[in-house]
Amino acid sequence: MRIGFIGLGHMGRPMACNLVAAGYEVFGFDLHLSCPEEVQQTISAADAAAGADIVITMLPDGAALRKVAEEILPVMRASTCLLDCSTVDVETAREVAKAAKAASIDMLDAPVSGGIAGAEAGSLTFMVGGSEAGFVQLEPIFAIMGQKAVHCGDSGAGQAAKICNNMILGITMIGTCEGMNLADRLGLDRQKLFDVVSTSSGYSWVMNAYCPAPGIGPKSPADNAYKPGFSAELMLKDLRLSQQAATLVDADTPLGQAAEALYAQFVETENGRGLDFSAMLPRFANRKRQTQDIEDA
């Protein structure tokens, strides 16, 4: 089986390599990066897609997906599949799926959760929108790149699941960091707080598996100077997508809106760009020190 893979950044690169390791022939293209040596380099997105049985895209946003779709759909063979693993807005996913259907191509929107570590380990979770038949056909591909794939519904449902999940994640991270910072100010040891929260009603994936405090719980980006597993700017992107969707369907999401505003402040004016989204914890701690400096002055 020949696979075209378009978008070989931090996520797409290890995903493509895992497919090669599983025995698939993978032809890749990225506008800015060369292919890893395991993947056969092509000169354009269309060249990667031509003759492919499956084309996988991992792109930065909806505009990039629309542009790539315009280039590759005319050269893809009928009855092949386009698997988009980007995180984009729901309407873009549905529009590209409609264009693919007109060309007799089955498209699945399948954004992922698990970050760079999950892409490297082949342990991603796929949230999939599109036809049931397409989902079943690609289950072996999902099994190579991930540990779980959930068929969420028709076209766009995968993107809807992703932005809802990440809105919950962003809100939870902020709440966890606020709680830990309050514990600091109250003189409560972080490890003691973790021991309580991780086994009581404050339990969450953020606290138990991705603790924003270094040296506590399983290893996380906090133990690596907050180098991104999932960057603050990507969290901001997903929160903005969630609020865009909320506006379109008139959903009341005040905490999602507040999380978007806080991550925007962190990324755009507080040097959060390039840090993991869990770096909200030192953000709160630094803000305390800055306030004290002003008072002391």
Given for the second form:
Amino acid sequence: MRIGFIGLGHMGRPMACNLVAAGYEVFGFDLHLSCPEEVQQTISAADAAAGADIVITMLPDGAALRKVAEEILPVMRASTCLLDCSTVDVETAREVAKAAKAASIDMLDAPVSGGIAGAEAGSLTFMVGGSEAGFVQLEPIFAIMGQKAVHCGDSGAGQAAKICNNMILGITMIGTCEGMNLADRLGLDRQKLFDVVSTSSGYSWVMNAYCPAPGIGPKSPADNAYKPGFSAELMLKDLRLSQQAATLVDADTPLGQAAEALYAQFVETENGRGLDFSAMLPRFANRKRQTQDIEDA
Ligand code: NAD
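The form predicted in complex with nicotinamide-adenine-dinucleotide (NAD), contrasted with the form predicted alone above:
Next comes the full complex, this chain leading.
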């Protein structure tokens, strides 16, 4: 089986290599990077897609996906599959799926969680939107690049699941950091707070598995000077997508809105760019109480 892989950045590169290691023939293309040794270099997205049974895209955003789709759909064979693993807006996912369907190509939106470490280890989680038959057909591919794949519903459902999950994650990270910083100011030992919260009703994946305080809980980016992990700018991207979607469907998401404003402030004006999204904790620790911050952002 021949796979075309378009977008060989931080995530795409190790994902493509895992497919090669599992015995697939992979033809790759990236606008700015050359292919890793194992992957066969092509000269354009269309060249990577022509003759492929499955084309996988791992691109920065919806605009890039639309552009690549325009290039590859005309050259892809009927009854083949387009698997987009990028995180993009729900509308783009649905529109590209519609264009693919018109060319008799089955498209699945399958954004991932697990980050670069998960891409390297082949332990990503895929949230998949599109046809059930397409999902079943690609299960062996998901099993190579990931540890879990959930079929969430029709086209766009994978992206919807991803942005809802990450909106909850961003809000939870901010809440956890606020709580830890308040505890600091109240003179409470961070380890004691962790011991209580991680086994009480305030527990969460953020506190228990990805604690934003160095030296506490399992190893996390906080123990590595907040080197990502999952960067603050990627969290901002996903929060923006969540708010774009909320506007579109008229959903009231006040905390999602506040989380977007706070991460925007952190990334754009407070040197948060390049840090893990858990660096919200030192950000709070370095500040005094300022009630107007979010409104002014
Ligand atoms: P990246 O920027 O490292 O990689 C994207 C690659 O796409 C780049 O190398 C770029 O040159 C290439 N590209 C852009 N336009 C192109 C085009 N028209 N044709 C061919 N190649 C093109 O990004 P990444 O960190 O690998 O993330 C990829 C996607 O996965 C994003 O949508 C991101 O939101 C999502 N994601 C990332 C992480 C993470 O931890 N990095 C985690 C979960 C999801």
